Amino acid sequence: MDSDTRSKIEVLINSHPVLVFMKGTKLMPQCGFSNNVVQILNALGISFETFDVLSDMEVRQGIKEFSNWPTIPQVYVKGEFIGGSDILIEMYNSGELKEKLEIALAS
């Protein structure tokens, strides 16, 4: 990944307490996995921003390298990579996600 793409990703991640790199937007998810993440965050009442990777192919590929995670969506909380759809579902079901978000967003 080139330095401009890395810089753009870092600025995006650091500009939002909760950011989801996804296909589509939170109002119009373009895949089921992205929709799962949106629904979970909405159910928790979490304010979050999204970045549509379909709008920028360099970020779409770059974020996979940046996080060393091969799939989209990807969720970042306070700059920390949390995971994708399956991990968020597991964390949501166990209660761990709500706790992690409350702690991270309170600080």
The other form holds:
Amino acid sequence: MDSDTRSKIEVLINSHPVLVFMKGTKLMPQCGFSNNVVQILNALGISFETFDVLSDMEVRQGIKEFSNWPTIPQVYVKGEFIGGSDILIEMYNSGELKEKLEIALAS
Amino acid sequence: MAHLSNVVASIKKALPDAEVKIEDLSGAGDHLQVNVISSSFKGLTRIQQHQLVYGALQKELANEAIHALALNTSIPS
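Having displayed the form predicted alone, please output the structure of the form predicted in complex with the partner chain.
Expanding to the full complex; the earlier chain stays at the top.
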């Protein structure tokens, strides 16, 4: 990944408290896993930004290297990678996600 | 299309003690539900546990033999 892509990613994840790299958009998710994450964050009433990796191939590949995570979607809270669809579902079901977001967004 | 036995073998090569359960969600071998139980996950965060499994499946994920992977990891009870 070239340094432009890396700095682009760093700017993106640090300019939104909650950011989801996904396939498609909130209103038009293009993949079931991306849709899971959108639905979970909506259910918790969390406001979040998204980045459509289908619109930028460098970011689509670069984000996987950036977080050492091979799949999309990827959720970042205050610049920290917290997981993809599976982990978000697990954290949502255990109540851990609500707690983590409340703490992170309160600070 | 990933052959389920290859996926199990790749995981077991990286996690020899792992108990691996695989479900082919699509019938075409590219949408998989994988459950992995291993003591190597002890003390690791969920992200780190999943990264271990993803690391073992680098080849299958890179050549998109696996298109979608729903993963669940746990420690032997």
